[in-house]
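Next up: just one chain, as structure tokens, the form predicted on its own.
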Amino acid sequence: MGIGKATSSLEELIEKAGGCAVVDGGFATQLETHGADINDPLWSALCLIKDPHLIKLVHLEYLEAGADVLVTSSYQATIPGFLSRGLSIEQAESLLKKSVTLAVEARDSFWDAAKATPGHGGYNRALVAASIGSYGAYLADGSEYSGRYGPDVGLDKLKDFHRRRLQVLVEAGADLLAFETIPNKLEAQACVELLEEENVQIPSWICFSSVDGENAPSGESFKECLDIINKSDKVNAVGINCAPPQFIEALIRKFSQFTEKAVVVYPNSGEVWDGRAKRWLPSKCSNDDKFDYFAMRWRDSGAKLIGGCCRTTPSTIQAISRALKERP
């Protein structure tokens, strides 16, 4: 695939969207409420190994809610965290692979069924978009909300940490590949420069989280993030994941001042993880029903693709996918 049909493809999709594709939504959650134990440093990747079956289905409820993008089951799926836990290199590899084939094939299906309906039901064609989780998610530490890596974890040392990931997940067919959860400058670089040594001809998409609604968790500026990204026509997107809703809407804007990409917004239910307590705080702002509203007013702002992180669920993409569609 050339690099300028690559680009189009997620262009393309926006388009057909009405200018608002719809991301899908928290996927650990929902694998716990279909029985699924991720108390595991692995997290919802360990469904990779002990309930493919449940990962379909999540997409699938997924993708019946309206979504436009399908993320793959592989944020935490990382070639070190699986051989931490005695698998091989090559089992490793196969489990990333397994993420994006049972997202595509969650898709094709899904979709073989829409176009036998007048108008396809309002759906699109979903792209399969395959999660790379920042290097602190494969810590399972938190750092991935606080950019503090330490002074051992340098450039070279973020690259070779995702290099090979990225590799098999491109060689898996994905669609597109989703940057996640990015806490600050370097490893954005890391991404950027990757992107490009290896050569990758599919489209792209960098998500910052942020604590504070103003920077990276680093407490590096957004402005020196995208500066750094804006040089590589590798990213066709940027934006903010799993941040709580409130801030989500002045980050649009703040992006939307410093880049000419598409702006990409997921943010959490707005709910707290405690890391120490390993349990959720109850969200302050947000249900479902502030979603729709929600949407709405981060399309408006400028964010050509919504949808959800943490805590999030298929009902919760349905609202954001009905305002979008039923006010234009």
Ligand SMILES: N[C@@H](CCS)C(=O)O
Given for the second form:
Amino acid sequence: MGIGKATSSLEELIEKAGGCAVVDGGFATQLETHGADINDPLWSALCLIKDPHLIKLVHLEYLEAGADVLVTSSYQATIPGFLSRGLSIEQAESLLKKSVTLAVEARDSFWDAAKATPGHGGYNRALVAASIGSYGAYLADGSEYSGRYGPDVGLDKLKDFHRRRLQVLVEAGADLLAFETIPNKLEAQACVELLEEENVQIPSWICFSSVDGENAPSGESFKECLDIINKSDKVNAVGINCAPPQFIEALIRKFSQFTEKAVVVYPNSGEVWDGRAKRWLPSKCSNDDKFDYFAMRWRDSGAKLIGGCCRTTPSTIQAISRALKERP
Ligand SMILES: C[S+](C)CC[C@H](N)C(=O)O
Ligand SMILES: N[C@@H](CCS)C(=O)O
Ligand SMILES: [Zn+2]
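The form predicted on its own done, now the form predicted together with this ligand:
And the full complex, kicking off with our chain again.
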């Protein structure tokens, strides 16, 4: 795939969607709605082993709700994670591949039906974004919200951790790569260097988490983080995922000051993950019913991709999609 073509599929989708494309919502959350027990170090990736049919069902529900981008079930699917469950390297790689094929199959069957209806039923052909959760997600100790990886975790260790999974997800046919809940500058640098070293030819985005609404969870400024990312033309969009919705408008404006790349935002419901107890703590304000209003404000602030993360649902995405597509 040539560079021109590779960089354009995400931009083409944004254009087709009227200037702002819709990302799907809380994937693990919707698995739980269907009864999946993901209280496990593999978190939602456990379903790749136990309940792959649920994964496809959740993808179809988000497509129906209006998602233009599906994020795969690979957030916490890692080769070392699967090896520690007694699986072989071949089995681990095959599960990673499956995370992409399940989303591609859902997308293809949904699109085959949609394109046969007048005006495609108002849908676009969705792109499949392979989720690459941060190292902190793999640690399963909540450190994707602290960025504290300790002194033993350097650049090379992070690149080694991400390399093979990234290769398998690209080979499996993902349309783009979605680095999610990156909590510090070092890991952002690892992602950028890996994209260059592996000469990745599909588009990518890098999303950070944030717990104070101003900086990366590590306390490093987003300006520092974006300075690194801006040097790479292998990253097409940057933004925030799994942070409270009330932080997002100011962060879109901040990101727009520091980068010319497209800005992507998919916040959580505002609830806070307790990494020790492995449960969500209630949010101080309930925001789920305001996502349609927020989405329009985020679009008007400059975001080009908008969706939801943990504790948001297909009804959140339907509200976003209706707000963005009916009132462009
Ligand atoms: C986005 S968080 C809620 C994912 C789960 C976390 N990495 C853990 O395993 O505790
Ligand atoms: N793509 C993941 C992100 C978790 S923060 C999910 O939606 O489950
Ligand atoms: Zn999340």
